[in-house]
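A single chain, nothing else alongside it, follows as structure tokens in the form predicted alone.
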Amino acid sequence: MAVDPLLGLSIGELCVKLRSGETSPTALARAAIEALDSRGRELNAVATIMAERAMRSAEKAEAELASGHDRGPLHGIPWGAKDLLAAVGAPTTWGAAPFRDQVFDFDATVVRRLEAAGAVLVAKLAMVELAGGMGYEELDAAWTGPGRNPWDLDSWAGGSSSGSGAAVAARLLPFAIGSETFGSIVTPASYCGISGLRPTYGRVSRYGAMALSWTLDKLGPLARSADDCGLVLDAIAGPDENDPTSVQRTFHHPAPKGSGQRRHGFRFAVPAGWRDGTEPQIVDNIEESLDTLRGIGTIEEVALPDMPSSQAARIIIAAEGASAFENIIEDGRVLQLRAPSCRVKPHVYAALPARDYLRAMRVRRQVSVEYDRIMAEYDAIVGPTTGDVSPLLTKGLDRSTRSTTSAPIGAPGNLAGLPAIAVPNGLGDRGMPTSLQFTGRAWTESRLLAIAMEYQATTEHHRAVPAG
């Protein structure tokens, strides 16, 4: 079944068509439901289609718009939630067989805020089981099966927000919400050729989201463009009394005039040694992107601190994940997980000495201080989002050799809670997408979005569509 081309439009373009009467919220919702039920299932991108709730919300949005009640740019726009967000009307399975029947009677804060903005939730989207927190090595680590990439069904959509990335890339939905603890927004954005925004830790409430690593988990949008990511972040950002880690920080997109946001003359840093371990075609695409960026700013090479960021992050995730899922480790339900590696590693994680966790947290503090010092000098650190293109599903995930967690600043960026945006920047091996990442100082999402929007205004990579 052909996907309605309207679903391939940006949020801004859909806004115009909704308000001109060229389409309607109910028409878009029906189109998204049909697309997810056909192409979405082929991609293993769907956990649950929420047709009843979607049509009810779409009808409400349609009536409001007809009466002149306009909630803003997301009003009437269909979207999908990674299946770790609680939402009334569907199970919240966390991608894992032991939780296939888990139902919550409330909406996550992100879901509530998007509903308040008039967006129409149409589906829960597939994900790697338990957001990958049990250290999966298999690419089919989800009860829904392997996340297939719309650019090539024999390739991986990325983890752990696989369904969110695939659904947006395949033009089944204008945007989706994913989560990131250690690469789970930017990696599917990179592999699927879309834009993905990881907010600063604390920018978005996680109330109602599965907890994997309390001190690292973040929620953010995957969408067509940087501008679309900004529109979604504008709706979901802000403090929440139900999440004590959420922070009172103002965010508006686009940023208000006179806010001090720079539009030209950006100062970029590119890490020394970023080519190491990066596929040749990705190197070529990054070099071309750097040439483009020289048109809007300056680029300097910077030596990043030699610190054990990756090791510290993995220890923190392992220890906090073992605590979060202590019940299924102790009662044996962990053996119901699909990936064999996920049935074994949790027992190892549960035995981690407290001293190792405390050492990792001390390293984390040092990383945060050092990177804040560096980031104070630049508008963004620039580099490849991932060092490789999407791997074939016939291969495993060898974490010792593969660059699947946003090289070269993925680990320290997540450890320090820094914001980042990944945007497509061409095609690489096997004709698969490649990606450019901008990482900024904490709370500088507006500046990162301005940079990414400038880049996308002079390139066409974000408009590329998978042939399938």
The other form holds:
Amino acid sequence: MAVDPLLGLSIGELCVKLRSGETSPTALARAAIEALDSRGRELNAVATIMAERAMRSAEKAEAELASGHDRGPLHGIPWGAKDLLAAVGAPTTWGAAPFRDQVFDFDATVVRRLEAAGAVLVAKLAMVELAGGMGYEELDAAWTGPGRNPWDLDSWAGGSSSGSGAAVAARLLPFAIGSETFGSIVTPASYCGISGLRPTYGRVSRYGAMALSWTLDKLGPLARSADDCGLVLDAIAGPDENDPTSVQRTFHHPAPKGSGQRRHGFRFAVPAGWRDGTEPQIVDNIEESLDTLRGIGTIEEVALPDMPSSQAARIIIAAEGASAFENIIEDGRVLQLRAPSCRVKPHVYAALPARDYLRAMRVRRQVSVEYDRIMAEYDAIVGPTTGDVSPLLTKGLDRSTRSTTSAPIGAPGNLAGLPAIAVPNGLGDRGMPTSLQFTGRAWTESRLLAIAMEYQATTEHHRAVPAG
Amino acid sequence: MPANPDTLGSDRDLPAMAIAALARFGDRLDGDQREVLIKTAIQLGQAAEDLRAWELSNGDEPDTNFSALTGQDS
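We have the form predicted alone; now please give the form predicted in complex with its partner chain.
After this comes the whole thing, all chains and molecules, with the earlier chain placed first.
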């Protein structure tokens, strides 16, 4: 069944068509449901389609728009939630067999805020079991099966927000919400050729989201463009009394500039040694992107400190994950997880000494301070989001080489809670997407979005559509 | 130093985390799973070792953010 091409439009474009009467919220919701039920299932991107709730929300949006009650740019836009967000009307499985029947009777704060903005929740989207926190090495580590990539069904969609990445890339939904503890938004964005925004830690409430690592978990959008990511962040950002880590900080989505107008004067840095371990075609694409960025700013090379960031992140995720999932480790349900590695590793995580966790948190403080000092000199540190393109599903996950965990600023960026946006910047090996990442100082999402929007105003990579 | 998986013989010098995990959960794991457990403990132990090599002073506090719950001054 062919997917309705309207679902491939940006939020801004749909916004215009919804108000001109060229389409309607119910037509979009129906198209998204059909697309997810066909193409979405081929991709293993779907956990649950929420047809009843979606049509009810769409009908409400339609009536409101018809009566002149306009809730803003997301009004009537269909979207999908990573299946770790509680939502009334569907199970919340966390991607894991032991939780397949889990039901919550409330909506996560992010779901509530998007509902208030008029967006139409259509589906819960597949994810790596327990957001990958049990140390998966297999690419089919989800009860829904391996997340397939719309650019090549034999390649991986990335994780852990695999369904969010695949559904948006396949033009089944204009946007989705994913989560990132350590790479889980930017990796699927990179592998699937879409834009993904990891907000500053504390920018978006996690209430109602599965906890893996309380001090690292973040929620953010995956969408067609940086502009769309900003529109979504605008709706979900802000403090929430149910999440004490969420804070009141100003965020303004930067409006797109008109044609001929440019933002410029940005200060960029590239990490010394960023080419090491990066696939040659990705190096070429990043070099080309840097040439583009020279049109709107200066670029200098910066030597990043050699600190044990990835080790600290690994210890923190293991310790907090073992605590968050202590019940299934203790009672043995962890043995029901799909990935053989995930059935075993948590038993070790549960034996991690407290002093190792605290040492990791003490090193983390130093990493945060040092990176804040470095980042103060620049608007963004730029580099490849991942050093490789999406791997074939026949391969395992090689954590030691090129994936996002070894990207120049992946570990310190997450440890320090820094925002980052990943945007497509071409095609690499096997014709799979490559990605450029901008990482900024805490709370600078507006600037990062302005930069990424400038980049996308002069390039077409984000408009590339996977064949089939 | 953590044990090296390549040099582990029959009377293994197991890392402390593996010993603790096997003592508590070993009876539910088969032989292959025990091997994965030991390998994981070695890798995690190496990460912890790398962190111990990073110099910290007594004044270097952990990046945790505890605060007393709001009450009433009296």
